[in-house]
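One chain comes next, on its own, written out as structure tokens in the form predicted alone.
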Amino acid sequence: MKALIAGAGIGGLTTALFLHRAGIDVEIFESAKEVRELGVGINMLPHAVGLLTELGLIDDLDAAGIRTRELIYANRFGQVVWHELRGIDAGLPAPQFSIHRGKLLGLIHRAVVERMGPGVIRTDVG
């Protein structure tokens, strides 16, 4: 069996890693000329981090992002309106991460290339 994946974004590359782990051959098609680390800061909730942990990427996440311990909302005077522990600090099985979207894409992309080879992703396919 062979799976064809449209898009080498976070979702497509993560899907490729899971399919590869299950023994399914994968080919990824990307319309961009290259996979680039673009974006802004995002928060990865623990359920998503748990999935990437299953793929062996927790050390890469720790190197590229920051474990989010607590979420705090404050008013314009700096007074705390609401706060909540996050991830492991909240008793969940996985941490929450604050990470640049491009860095996240980069570490998943590197895992795909290392595990499946550079030829698995076809770029500039419109």
Ligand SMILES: Cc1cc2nc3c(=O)[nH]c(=O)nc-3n(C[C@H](O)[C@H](O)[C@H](O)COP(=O)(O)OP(=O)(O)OC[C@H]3O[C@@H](n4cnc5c(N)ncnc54)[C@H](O)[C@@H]3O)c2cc1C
Given for the second form:
Amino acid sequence: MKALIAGAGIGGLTTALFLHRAGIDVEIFESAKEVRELGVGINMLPHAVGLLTELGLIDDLDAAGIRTRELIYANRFGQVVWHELRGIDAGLPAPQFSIHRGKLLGLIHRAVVERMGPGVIRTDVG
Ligand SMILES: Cc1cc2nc3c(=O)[nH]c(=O)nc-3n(C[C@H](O)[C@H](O)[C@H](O)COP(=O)(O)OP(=O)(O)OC[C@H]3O[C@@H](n4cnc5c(N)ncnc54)[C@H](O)[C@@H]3O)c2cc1C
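Return the structure block for the form predicted in complex with the ligand; the form predicted alone was the one displayed.
Now the full complex is given, and it begins with the chain already shown.
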């Protein structure tokens, strides 16, 4: 069996890593001319970090992002409206990460290429 994945974004590439781990052959089709590390800073919640940890990517996440200890909402005078601990500091089994989307995509993309070879992603199609 071979799985065909449309889109080499965070979702498509992560799906490819899990299918590969399960022994299923994959081919990924990406409409862009190349996989580029684009985006803004995002927060990756612990349940998602737990899945990437299962894939052996926690060291790469630590190298590319920052473990988020606390979420704080403040008004324009700097007065705290709400705050709560996050990730491991909140007692969860996995950390939360503040990370640039492009760097996150880049580390998942590198894992796909290292584990499955560059030919697994076909760009400029779709
Ligand atoms: C400003 C902003 C802030 C965000 N902040 C957060 C956050 O803090 N935390 C969080 O978890 N999420 C956040 N998100 C959402 C997160 O970025 C998305 O949920 C995530 O990128 C979705 O991954 P994806 O793989 O589904 O889509 P994408 O990463 O968008 O990838 C889709 C890929 O499919 C390709 N494609 C599209 N159509 C086709 C086709 N027909 N054929 C082939 N390829 C195709 C595209 O070129 C693209 O490469 C944010 C999003 C934005 C815009």
